[in-house]
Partner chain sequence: MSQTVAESTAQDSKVQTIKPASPWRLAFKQLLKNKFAVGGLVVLVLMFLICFIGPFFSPYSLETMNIRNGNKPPNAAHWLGTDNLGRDILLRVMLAGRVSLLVGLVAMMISVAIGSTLGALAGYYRGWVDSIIMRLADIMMSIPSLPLLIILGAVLSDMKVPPDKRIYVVMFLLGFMSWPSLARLVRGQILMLREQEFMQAAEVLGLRDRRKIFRHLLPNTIPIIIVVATLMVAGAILQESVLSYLGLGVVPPTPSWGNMITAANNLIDFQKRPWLWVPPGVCIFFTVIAINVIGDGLRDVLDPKMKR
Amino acid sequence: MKQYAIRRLLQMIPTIIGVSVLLFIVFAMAPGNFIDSNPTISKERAAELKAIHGLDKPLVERYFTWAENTIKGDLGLSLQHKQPVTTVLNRYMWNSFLIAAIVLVLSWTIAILVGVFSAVRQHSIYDGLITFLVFALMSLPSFFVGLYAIKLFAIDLKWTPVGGMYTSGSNATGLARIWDLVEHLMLPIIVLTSISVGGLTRYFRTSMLDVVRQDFIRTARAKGLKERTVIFKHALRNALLPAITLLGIELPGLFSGAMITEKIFNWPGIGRINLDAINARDYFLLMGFTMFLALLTMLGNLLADLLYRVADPRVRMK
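Can I see the structure of just this one chain, in the form predicted alone?
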């Protein structure tokens, strides 16, 4: 296990280098930048700012300077926020992580339970209803669900705030401030959970159907085990093994934020900040954030492979 992990980490080095080169070239080829797109800056000041940030240097020199600084943990300066990129990411990323972590737990819990019962009762009315609801949730865009949730729960029923993270002008502290946060979390969590639970439910249902048809399940039933024991102790444990890969992919999703949902609910998360950076052509922020997600994606795949080795003894890695 240790040797495999070390070998995989070493194999990630050329991948990271390739991703960084491709990432830098894409943003370097993008038309304009934050300085040129700002009409309030004079030509003299624009030339001065480009010299300060190294934008007037050759492309190859700019890449190696950026790569060297990135290795040192310096992702550059966000021209839009006038702060280091690491400071901006650290400020907003954890707001997105809070929502994403809650949505991950809720969506996986709901999807596993609903998917298992749907597979056990295949072709029943319950299974047909679940299938219909799943496809309905998968077909609805997030902006539609978000706007409809605001109209229904915030405007018509007045159960939740319209958006934001805290009530504007509120001086609440302690439990009152925590409850204020919970109220503002409700709508984004409901929207993101309802959108993500559909695909996960289909995934777990299909995986469960493959397992319950296998011989060891028939053997367990032939031994006289209770159906609950057969399903939840034997079938479910094996049906969850393919989900390890899916769980590894969720790692970058915990930090990437949800652009559209955060924008709709005015949530100060990294997804909304990333969307604003695209509009403002804040390429230093975009490159730093994208490079961070690429690294998390590779680490997530590595974590999934290691978990596979621990969970399934049939898997043999050289």
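Given the form predicted alone, state the structure of the form predicted together with the partner chain.
The next block holds one chain only.
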């Protein structure tokens, strides 16, 4: 087990180097740069600024400087925000995390309940209806749903605010401020939850169906246990086991922010900041954040595999 983890960690090193090289090249290929696109900066000042940020050096040299600083833990300075990248990331990431965490809890709860219900009543009308709904949810184009939700709930019905995190200009405190936040959270959370709940429900339904067909469930029923106990204690526990790998895969999603949804709802999260950074060619912010996500993705996958080995001894044998 330990050996396996170490081998996987070592394997990550060439991958992460590859990711960084690829990203650096792609970002360097992108037309324009932050300094030249600002018309208020004079030529001399632009050259000076480029020298400060090292943008005048050849690509290879820039890469190695960046890599060296990054290993030391210094991600550089965001050109847009005039602050260290880590500060910027830290400021906006938690806004995204807030949404992502709520969405995660909501969508898992709904998906488990609906998935179990749908599996227990396989081939019933409910099951068919749920299956159809699940497919519909899985096929939603996020930006279109976001736009439509704003149009419907915020503009036509005026139930929720149009976007943002707090009502601008409001200086409410205490409970009123929290309620303001909740109102603003409503739409993005509904949209993101409905997008992610579809696939998860399907997953739990299949996994549950696999379990209820097994012999130990028949034994449990034969023992005379209540159906509720059979389903929720014996079946669900086993159906949830493979899902722990999903948790590992969801890890980067907690911190990545939802780019399009945040843009549409004007949410001050890391996804929107990332989109702005792409458009403004804020290289250090882009590199820092993308590398962070790539690393999280790899760690998440590793975590998923390790958890699966812990949960399922049959995998460990191989």
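Predicted model, so just to flag it, every value in this text is computed and none were measured. What we label the rigid core is the largest C-alpha set whose atoms superpose within 1.5 Å from one form to the other. Residue numbers count along the first chain shown, from 1.
By the 2 angstroms cut-off, has the C-alpha of Asn266 moved between the two forms once the rigid core is superposed? Asn266: C-alpha displaced by less than 2 Å between the two forms.
Threshold 2 Å Cα movement between the two forms for Trp66, core superposed: Comparing forms between the two forms, the Trp66 CA shifts at least 2 Å.
- prompt: How many Å does the Cα of Ile6 travel between the two forms when the structures are matched on their rigid core?
  reply: Looking at the C-alpha of Ile6 between the two forms, the offset is 6.8 Å.
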